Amino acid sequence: MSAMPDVESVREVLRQVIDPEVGVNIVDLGLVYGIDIAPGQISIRLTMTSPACPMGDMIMSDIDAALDAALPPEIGVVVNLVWDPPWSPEMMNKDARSHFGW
C-alpha cells in the first residue's frame, strides 16, 4: 500500500493475524470492531476473546508487525483495545464458525 489505505484494505492486513489459541484470524473471530480512516492515521478497535486472554499482547505485537510491513511509515496507527461490548461466539464470521463445527 502506498497511499492511505481503505478500511478493507486494512481488514485484509489485520486477516494476517491469527489468535493462536484457536488457529483464525482476528477479522473472522469478530475481534476487530472498527476500524476508522483520517489523514494520516488510522484507528482500530478491537477486543480478545476475554480479558484474561492469554495471547492478548502476542496478538497486539502481531497486529502492529502487519501493519508496519503494509503501511507506509508516515501513517499513523492507533490500537483501541475495548471490552464493550463483550465478546460473543455470534460476533465470528460464517467461516470461523464453522472452523469449530457450529
Second form
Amino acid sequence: MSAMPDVESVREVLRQVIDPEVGVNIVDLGLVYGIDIAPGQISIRLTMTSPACPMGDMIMSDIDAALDAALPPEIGVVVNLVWDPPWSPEMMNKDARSHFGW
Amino acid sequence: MPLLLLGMLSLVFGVAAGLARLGADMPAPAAALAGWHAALMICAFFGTVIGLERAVALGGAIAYLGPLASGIGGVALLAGLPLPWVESLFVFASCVLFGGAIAVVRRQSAMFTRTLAVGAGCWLAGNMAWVTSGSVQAAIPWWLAFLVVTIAGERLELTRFLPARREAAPLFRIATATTLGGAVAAWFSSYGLMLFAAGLFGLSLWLLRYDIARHNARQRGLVRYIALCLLSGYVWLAAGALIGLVGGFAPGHPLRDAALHAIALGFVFAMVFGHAPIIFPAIARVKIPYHPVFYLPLALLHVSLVIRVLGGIGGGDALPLLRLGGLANAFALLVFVMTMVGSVLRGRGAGRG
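What about the form predicted together with the partner chain, after the form predicted on its own?
Starting with the chain above, the whole complex follows.
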C-alpha cells in the first residue's frame, strides 16, 4: 500500500478546485469542513454556500478528478456534502477575505 | 437531460411564437402559438429550467416532478391539448417549485432562501391569476416577478462573500416588497403596474450597487464574462423598469414590447448567457470550457435589443425596426446555442468530458 498523504497536501490539491462563480478556490472559501485520512481512504466533508445551489455535484466531481490526478490510484476518495453548520462568510480564510475586500 | 430537452423544445417554439407575434412570416404551427409566447417562454422554458436547477440541488425524486410537469405542460400547449390540462400542469409545477423552496428555507433559513421562496410563490400566483381570470395578461407581472425575484435571491446569496453593508438588507426588502405590492395593486388599479415598475427599478439599482458582479468584473476569464453579463442585464432591468414607470407595462401600451423584453430578454437572458457555462454542466454533466467567443452572442443580444427597443419607442413608423430587432434577438439566441454546443464539443475534444 502506498504511503498516505497528509492533510496539508490534500488541502493543497483541493486548492485547484475553483468555485466558477467567484473564481476563488473551495479551500480559501471555507467550503471544506474536514479532511480525514484513514489507511487507503481519504474522506472529505464539504459544504456549499447555498442549499439551492445546483453546483454541488459538479464541484464534488472536480474534487474527485483533482485528487485522482494527484494521488496513487489505490487510494479511495469519499466526498460527503454536509449542511451543518451552514456556511457563513466568517469561514473564509484571510486570502479569500482580502480578495473580496474585507 | 430529457427534461432539459423538453424545456429547449418550448424555447424553440416559444421564440417562433414570439416571431409570429411580431408579424414575421412563420410556419402555420408557430403562428397558431403566437398568443402563447409568454406561457411557453416563462412557464414551459424557464419554469422547467429553474425547476430542474432546484431539483439538482435538492436531489430528491419529488423535486423532478415539477420540471417534468412544466415540460409536459409546454408540449401539451404545443400539441393544442385542452387549456385546463396545460394550466393544471403549470400550477402543479409551480407548487412543486414552491414546496422545494420551502424545503430549502427549512434547511437554511436566511434572507436569500426566503427570497427564492417568494420568487417561486410569484410563479404560482401568476399561474393562479391566469387560471382564475382566463387571461395570460393577468399573469404577466407575476411571471416577470418570478424571474426577477428568483434571480435577485440567487444574487443575494452571493453578496455574502462581500463585506456586509448594513443598509443593503432593508433596501432589498423595500424594493422586493414594492414589486410584489405593485403586482397585487395591479389587480385594482392601473397605477399598480407603475408601483411594480418602481420596485423593479429599485431592485436594478440594488443589484448594480451591491451585487458581487462589479467586484468580479475586475477578475479574468469566465468570472469576468459572467460579471459583465450580469451588469449589462442590470442595466436592461433598469431600462425596462423606467419604461414601465411611464406606463409601459400596461396591456396595449405602445411601449409594452420594449418594457417586457428589456427585462425578459435583456435582463433574464443576459443572466442565462452568463450562467449557462456553469449551470448547464451541473445539470447535464458536460464541460463548457470558457472561450472569449462567448462575448459574441452577448453583444448580439444587446445590439438587437437596442434596435427592438428603439423600434418600440419610435411607434408605428418604426415597426419594421422593432421586427428587425426581434428577428435579430432570435438570431442572437441561436448564435448563443451554437456557441454553447461548440464549447461542449471542444470540452470533449480536450478530453475533459
